[in-house]
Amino acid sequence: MAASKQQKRPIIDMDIHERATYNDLLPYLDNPWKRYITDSNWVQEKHLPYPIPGAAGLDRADAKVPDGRPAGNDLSFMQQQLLDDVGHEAGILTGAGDPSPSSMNGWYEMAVALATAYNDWVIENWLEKDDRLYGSVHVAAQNPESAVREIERVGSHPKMVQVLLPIDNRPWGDPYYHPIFEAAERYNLVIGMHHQEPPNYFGNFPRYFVEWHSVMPNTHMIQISSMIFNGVFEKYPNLKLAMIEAGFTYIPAFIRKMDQQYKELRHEVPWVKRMPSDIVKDHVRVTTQPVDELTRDEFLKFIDLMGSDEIVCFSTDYPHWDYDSPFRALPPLGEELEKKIFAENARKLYPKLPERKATQ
């Protein structure tokens, strides 16, 4: 079933979580950073006050590696369970969020060392071992100067296609972080943003995980408006932004709200020269997962309200508990729109992805 659908539909998956354990990173770390892990059992601080109440926690129960390693830690198992079974043309690796160097609230030197180690690990063990996989440059964005150095170090690798920033409690549009965007644009890299463990409103968490997960689009909206109203896309006209893992149904109401506010208050941000909805159409893409269950007519209505069928891109979120299958997650949308959502919108977003094959 999967093979026959693959022949009809190329898939570019914008959110696959490979996982590095701290032991995996040791060969790529120098001392004293290595010793803090081996001798002091250091792990990065966590923020969520609750566990993820899925059957197996964060991940699909069947995605755990048969030898007991955590899901996403073994390339051959991921190839078998995801890439070969589904028939991916390409997949963008986004890491597992632990470690997440840019999320560290202190000890930025350790964050820099972890980012460098992670990038070297993913290039050697994943990107250079499967032609279908592409990577995200991890940086310690708290220190933009170091982040730029890391982009300059690995950003020209042909399989690195974006710089990954976590969605936590830092609005990334702040001019303090603009050197990162200048470097990303210079190296033809997209800025990918994926939520880490953000409070859904600044300062605190809701009482339950279901609340936190339900209002996740709020944190994505904060980042999109931060990037637009701080003039990032006016300053870096070739920069693109991928908002990963909050779905897409929030976009129509959000761009309408930003447009209205811009009409009334644009004197406050004179550096923004275009309507926010036009900036979103030109620069911002969002992924489907976790997709809302929609009928065909409902899905098409959301696309119509966005004013563009090039904003939405497909993602599975493998191996997480709320994985979306490309064969079941979306209603039938017609051949042309399905081509765009499952592959062509992502292909246009990432300039380093290969051209579409003539037979596809």
Second form
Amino acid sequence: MAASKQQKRPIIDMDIHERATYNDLLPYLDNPWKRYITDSNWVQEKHLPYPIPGAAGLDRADAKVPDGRPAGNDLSFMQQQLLDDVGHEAGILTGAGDPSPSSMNGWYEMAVALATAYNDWVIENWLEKDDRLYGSVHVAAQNPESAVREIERVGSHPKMVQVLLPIDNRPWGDPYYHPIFEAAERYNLVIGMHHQEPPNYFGNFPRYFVEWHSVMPNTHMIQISSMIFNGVFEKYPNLKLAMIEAGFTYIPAFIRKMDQQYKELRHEVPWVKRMPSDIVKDHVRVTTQPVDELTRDEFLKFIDLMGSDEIVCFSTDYPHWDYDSPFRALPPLGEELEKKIFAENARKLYPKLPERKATQ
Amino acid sequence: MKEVVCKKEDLSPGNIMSANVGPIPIVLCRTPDGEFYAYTNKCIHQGAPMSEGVLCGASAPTDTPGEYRYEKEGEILRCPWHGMEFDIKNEGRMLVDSNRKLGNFNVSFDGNDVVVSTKK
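Shown: the form predicted on its own; wanted: the form predicted together with the partner chain:
The complete assembly is shown below, putting the previous chain first.
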């Protein structure tokens, strides 16, 4: 199957969820953290109130590991079903299963321990076992000092390409979190943001999952505006932001709205020196997934309205239920644009990804 | 194109299986009443293998928010990826948009053999 389906162009997939279970992390945890989990069956707060978003829950029904383990928990099955089948050049792991340590609302020390264990686990079991896979540093961002220490500990690993922050009820542009951005910039790491299972709906859950999934762009807009208007990109001019898993069609309207508000309310944020749309073009990248069904003409209109064809980057979100197929999710867009969206925009974004091969 | 894809007893009511008609992958569905239906084994949205999905029912449209009436048990094929719902007793039409449907095949029987053929 793989040979007939191989993606013809290079593909860099910006959102692949490998799954770390607590059992996976136990060998990487010290006590008392390990004992809290083994003795008390401690689990991170997680209260998704919706029954079954997809046909088999939150994962693709066909992505469950054949031996019964949950989707995303086995490297060889991921290689077979995704990396080899599609023909990925590179994929960026975004971690999954449970909420990000940065989403914990208390007991930050446990969050620090979990982030550290996760980073060690993903390096040893995924990044160092497949050349194509790159990773995200997880931190306990509630405590920026510990987050900086973790970035300093693993951020120079050649395959760690970003620091991943969850999108929930913390607006990350707040100066309180700026030490994290300083460290990310220092280590050549992108800041990635991805929604997590705790609420992303003004700190609460909407009544239905379909509402949550429909308003994901809102939560991404909250974070982008927080980062821009708190002056993060003026302060850290080399910092890049990857907004993962809200699609891209909201960007044209949003950059116009921010520009208009900036013209009228600049006095409130005098540290912002450029039009927000220009800051987005220079610093912010968004993923295609979950993509809206668009014709070629519609897709190109959105790109045109962004004023740049370098903002949108491809992602699958494997193995989740709303996976986007590299073969079918996007309409034909022409060779040049497809090269950019499927690989080159991501390659420019992440300085630690391999350079484009001469033959590509 | 016509092909014997299985024996009747190979697929019990309420289940689905993958098969081929010539080079074409299909999903064979058997509803709880014992009827057989065959569709292209590829979701019309992004090409997911429908035979990896689930045969289930669906909540009936209602005018009353909060009211759930589960119907058509075993007659709805849900995509394994994005969960789109197709009514297999109604030509494989998508519940939210009846203009879109799975490619469908004729099913007939030769004794105990289940025969699937492309539509003329």
